[in-house]
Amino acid sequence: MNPLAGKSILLGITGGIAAYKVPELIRTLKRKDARVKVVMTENAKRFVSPLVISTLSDGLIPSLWEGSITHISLAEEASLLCIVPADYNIIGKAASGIADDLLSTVISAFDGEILFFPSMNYRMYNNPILQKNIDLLRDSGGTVIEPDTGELAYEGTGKGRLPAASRIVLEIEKALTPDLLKGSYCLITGGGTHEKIDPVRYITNRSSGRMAYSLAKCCYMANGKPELIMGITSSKDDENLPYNLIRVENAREMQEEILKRWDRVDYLFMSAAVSDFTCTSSAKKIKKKEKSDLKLKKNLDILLNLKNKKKEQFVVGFALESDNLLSYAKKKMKEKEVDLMVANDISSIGSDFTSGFLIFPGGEEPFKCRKDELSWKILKRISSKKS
């Protein structure tokens, strides 16, 4: 799923030195297959070039006075209106209902979706003035996104950094995507579990985490709020993501923080791959011998401990096997009580490719692609299932 295709977004750039980082911004969105216009104040010319913001997008509109496109067919035409960076002045601007120069002309006019992304120095971010200003544009309806902590143009760190473009492109996105969870509380969980042997061996399943972070990014742009409980995982997660993640090493500790949440999950998605078996684990290192015996036993099972579901709360449960893939999985959902099963082949492990089928009451749709897009088949169902 790409919400950015076709879309036109209107980029309203203001003055700062964090207009630099634009260029690279327009970019990445029209390599998403985005249509971007652009309109600057006069003080963001002063920090980015004109020619090269003409040059990399597909139009940049002059001013009030020139040319034959209005504010108005500029608000009509554009899905969405962004303010990169929104400088201390465009804030206030809109805020205040002040219409003077092209951009706050258009931002009056606009009835869409509207993102702010400030940047500035902390001093003036922390000024009690522009938070109040803040706070009117998020009653009216804008979307003010949190700027970073970190090093400033001037006077060291602080809060007030520009984010980075990948990060301004998922709000983007996320703005652009349905609103399929209705601010749902969804828990992941995903890697491997490590059960120990001795303090430097263990049991595992292999698992990347892969699935895991393909249904938080998901879960975020289609308006959930997720949380990640993660094992061991070769997959590094998304930075651009506010999440909370936690991190556990065993079944015992996976189940724990599961508990401690429970009460309040809206969906559960328990894609973790769950060490089956564990043993009776040494203080201290086994040493190597010609035979050595280790006694398994069969681990925990999350899903079929978890008791007191609600009516309305949600699981999605994860099946991986070799062979018998559509049985074996359906016979697991009838045990654990499961609202929809993901039926995963065996190849899938480390890869960004999977196949199967997804398992619901009364029939299964099979399935192969990437694991983002299974991310998607996996929200609308459980969102037309709830609806």
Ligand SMILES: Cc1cc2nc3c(=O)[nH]c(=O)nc-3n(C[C@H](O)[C@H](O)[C@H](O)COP(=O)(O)O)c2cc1C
Second form
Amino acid sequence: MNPLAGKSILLGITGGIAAYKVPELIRTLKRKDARVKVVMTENAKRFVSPLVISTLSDGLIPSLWEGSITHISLAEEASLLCIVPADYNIIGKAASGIADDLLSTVISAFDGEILFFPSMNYRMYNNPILQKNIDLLRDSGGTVIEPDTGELAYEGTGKGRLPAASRIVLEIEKALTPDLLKGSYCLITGGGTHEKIDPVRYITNRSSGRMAYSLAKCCYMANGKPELIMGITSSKDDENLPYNLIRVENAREMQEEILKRWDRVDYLFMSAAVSDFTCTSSAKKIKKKEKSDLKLKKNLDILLNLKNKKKEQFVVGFALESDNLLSYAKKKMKEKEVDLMVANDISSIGSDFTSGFLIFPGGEEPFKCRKDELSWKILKRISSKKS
Ligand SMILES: Cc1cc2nc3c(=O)[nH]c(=O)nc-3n(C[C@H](O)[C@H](O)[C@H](O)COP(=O)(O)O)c2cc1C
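After the form predicted alone, can we look at the form predicted in complex with the named molecule?
Entire complex below, previous chain first.
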């Protein structure tokens, strides 16, 4: 699912130093098949070239006075209005109902969702008048995304930095995605585990963590509150994303972190590839000459150890098999009180693609797709099940 496909985004650019980052954002939105029209304030044109903006976008609208009632037609055709960067001035104008140029007049006429991405020096951001204006915008239905704390154009670091383009795009995607999860807390595990043999060696597997990263993104877009517990991963997530990520090394640590949160979990997605085996580990590095027949033992089973599952808690389990996929996965589903089982073919591990079956009470659905598409299939199925 691509919530941006075919959508009309109206982008307002104001006179903040971060305006120089907007061309890259336009390109990203266009790559995702959105239509992007732009309105710039006169001061924004000092920070980023209108020629660049008009070349990359689907149109830079020149002013309030060109065409007949431009501000109304722009407000009518856009799915979403995003102000990037939103400077101190536009936040004040929007909060107090001033409409004295094209952008502020479009804001006054727009009745869809407006996203403001404030960006300014921390002194301006901490100004109590700005904070009151942000509260006013939120109270009247606007969405104001907190700026990052980090390197600023002047005076080192502080709160006021424009978030990375990936985060801005995620917020835009979220605004365009149906509210499937209604604020539910989603705990997602991913990656493989390291079960220690000695201080330098371990038992592990080829899990990349991609399924979990993609589930977290989709849960966030569908208005869930995701938290990730990640083992060892070969792929990296974007660090700029707005949810918590806890790192663990082995099955025991993963289980501990899940149990701390289990009581408040609405949805648990167990996509981690927890090692089925562990062994007695040696405190010292095992020497080459030493006897090296590893005694494997069964590892703990996190799902079996989850006690007191409430009726309203929903568990999505994952099974990866090289043979008899359906029958093994169905058996696991029964044994472990899983509400929806994702049975993956062995080729799915470490890959962007996956194939297998979604198994639910009373049936199964085959899939062969990218992991982000599978995440949407899972979310759609569980949200229709719960509502
Ligand atoms: C070099 C320079 C950088 C500026 N950077 C910012 C900024 O990052 N954020 C902000 O809110 N204002 C910033 N300002 C102040 C705004 O440009 C100023 O308030 C202007 O009136 C905004 O006009 P506009 O909202 O119509 O675009 C900056 C001004 C200058 C001269």
